[in-house]
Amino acid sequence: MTDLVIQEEKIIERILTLELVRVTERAAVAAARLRGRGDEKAADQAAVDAMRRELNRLPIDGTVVIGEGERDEAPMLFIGERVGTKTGPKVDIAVDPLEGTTLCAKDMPGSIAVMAMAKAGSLLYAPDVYMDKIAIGPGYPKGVVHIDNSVEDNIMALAKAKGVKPGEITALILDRPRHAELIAACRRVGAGVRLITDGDVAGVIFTAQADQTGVDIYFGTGGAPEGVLAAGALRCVGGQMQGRLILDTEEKRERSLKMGIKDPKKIYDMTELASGDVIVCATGVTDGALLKGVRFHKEMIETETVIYRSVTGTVRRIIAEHREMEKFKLD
C-alpha cells in the first residue's frame, strides 16, 4: 500500500467522523425548522441546500452517484454532481437529504437526513429509480431468503431458521397501493405486518435490531437511493439484503446503460450495492425509533446522529448541543 493510499484512507476516516456528522446535522436542522408546515418541497429544498453547502466545504473530490434526480432536475443534489473542494481523495457519495419529506411536513416520527461516503467506485452508480428490496438481520445462514422466492417461501424459511412459527415473524412494508398483494401474502402465511408511510432506510436497519424493533424482514419497492444507503448501514451492523432496479421503460434502461448497468434484471447483494469501506451518517429530523429529532432551545440546538462504518462494524451515536446557533442559519 502506497503512502498516498494510506494518506487518503486516513483523510477519509477523519472526514467521515465529525465532518460528515456536520453535513447531516446541518441538513436536519434546516429541515426541522419547517416541521409541521405542510410543505414537503420547501423542507426538502432546505435540507438539500444545507447539505450541499457543507459537502462543498469538505476537502474531497466527491461525486454524487446516488442522489435525488438527474442533472436537469437541479437544484436537487443530482446524480453526477461534483462536491467538495476537489483537493482531496476521490469518493462516491449517496444522499437523501430528507428521507421522509411527508413525515417532516406533517411532523410525524421517523424523518432523517442521511448520506453515505466511500472510496470512488464503491457505491452503485444508478439512475434515480425504484428498487425492489428484501432484507433481514444478522444470525441467519446465507441465502435463507431470496428476492425471487415467493413471500410465503421467504417467511417460512426465515421462521424455520429463527426457530419459530411464521406467526412470530413480523414484516415491515411501505404502506403503498402497489404493495397490497405483498401485504396480503404475508398475512396469508400468518406473519404480522408493520406498515410505514415513509422511511425505508430506517426500515431496513430495523431488521438488524429485531430484538428491539420487532422487525424480522423488510419487503417491497422503494427508492434506489434509499436502497444503497440502507445497504451501507446494514453492512455495518450485520444482515443480508438484495435489491433489483426497476427499469420498466426503455428510457430508464437507456439511462442505466449509460451509467454502466448492462443487465437491467441484475440482483445486487449488499456488498454490490455498497462495497469497500462505507460510512453512513444519519441525523434525526423528527423523533423516531432510530433517532431523536432536532430540538430547539432558547440558546442551543440539540441533535442526535448515528454513524455506521462497515470496515470496522462500528456504530457511533453522537448527541450534540450546538450553541453557535448563527452557524445554522443560511449563509
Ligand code: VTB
Given for the second form:
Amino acid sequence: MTDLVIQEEKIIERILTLELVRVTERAAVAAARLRGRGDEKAADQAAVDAMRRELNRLPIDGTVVIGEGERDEAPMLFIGERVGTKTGPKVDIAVDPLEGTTLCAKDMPGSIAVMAMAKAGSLLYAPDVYMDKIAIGPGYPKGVVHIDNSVEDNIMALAKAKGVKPGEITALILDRPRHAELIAACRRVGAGVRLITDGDVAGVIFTAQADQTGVDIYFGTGGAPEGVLAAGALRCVGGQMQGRLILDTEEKRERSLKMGIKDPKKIYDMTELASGDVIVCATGVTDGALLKGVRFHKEMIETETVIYRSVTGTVRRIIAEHREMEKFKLD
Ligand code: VTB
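Show the other one: the form predicted together with the ligand, since we just had the form predicted alone.
Once more the chain from above appears, this time first in line as the rest of the complex follows.
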C-alpha cells in the first residue's frame, strides 16, 4: 500500500467537519443556560445530554474513546458507547461536553464545549487519569523542549529558539498544589508563570497563538482526555506536544492495559495522541481568550465556534445566530 492510499484511508469525509459545529453549539447553549448558577453537575449534565442527542443524529458509526468515564460510572457518553446513526464511516469520538465545569458554574472565563473526531483507531484510547504534558506553539525546531528535560533547560532552550531572554518567556500552568515545584522552577529561571484554575485544553491551544495570548509554553499535569483533545487541535496549527499518562497505582495500570496501553511510562508525541485526520471543534460557553461565550438575545442565540482540521491545517471560526434552536426540541 502506498503512503498516499494510507493517507486517503485516514481522511474523514470533509462535510463532517461542519456537522460537528452543531454538536458543540448545542452542548454550549445547554450549559450556558446554567452558567453562573453555582451548580457544576447540572451544567455538565445539560451539556452531556445535548451533545449526546446531537451526536446521535450524525451520519457516523462512532465509538466514544474519550468520554465521561467508564461504562459503570457514566450513564452517557461512556467510553465504548456507540454514537451516530451507525450508517456512516467508523470514527473515534472524544468528548468533553463541558470543559471547565467550575468555570461555567462560576461564570468565569474559559469554559467550552469541545469534541474531536477521527477515523477509527486514530485517537489514544486514554483512561480518565492524569497526564503530564508539555506543549509549545509552531515555528520552533523539533525537539527544542522535552518532557524529561528539566524545567530550567526547557525554558532556556525555548528562549534561545525564540530569540528572547528566559525572563521574557511566559509559562501557563494549572494552579494546583501539585505544581508548586514546577512553578518555583519556572520562576527560578526567570520566566513568568500565568496560572489558570481550569481549562487546559484551551491552555495548550494558547501556545499556538503566542502573539495574541502571550503564552509560550504549557507545562504540568492535567486530565488525559483533555490532553488528547488539545493534541488534536495543536496538530492542526503545527505546535509540539508530549504527554505521559500518570499510572501510579496497580489499578490504573491494569485499567490502561485493558485499553491497550502496554507501556505505562510511554511518552506520547502529539501525533500519537491524535493521529490521522483529526477534527477538533469547540464552542465557547463563558467568555474566554479562545472563544466568546453564548449570548442570549430576544429571539436569537449567538455562539462562537472554532474547528480545527489536521489534514489541511484549516482553522474555521463560526459565529452563528440561532433563531430556531428553541423550536427544534431535542428529544
Ligand atoms: C485539568 C483542567 C480541566 O481537569 O485538566 C483538570 O484543565 C485536571 O484535574 O479543566 P484536577 O482538577 O484534579 O487538577 C479540569 O479541571 C476538568 O475537570
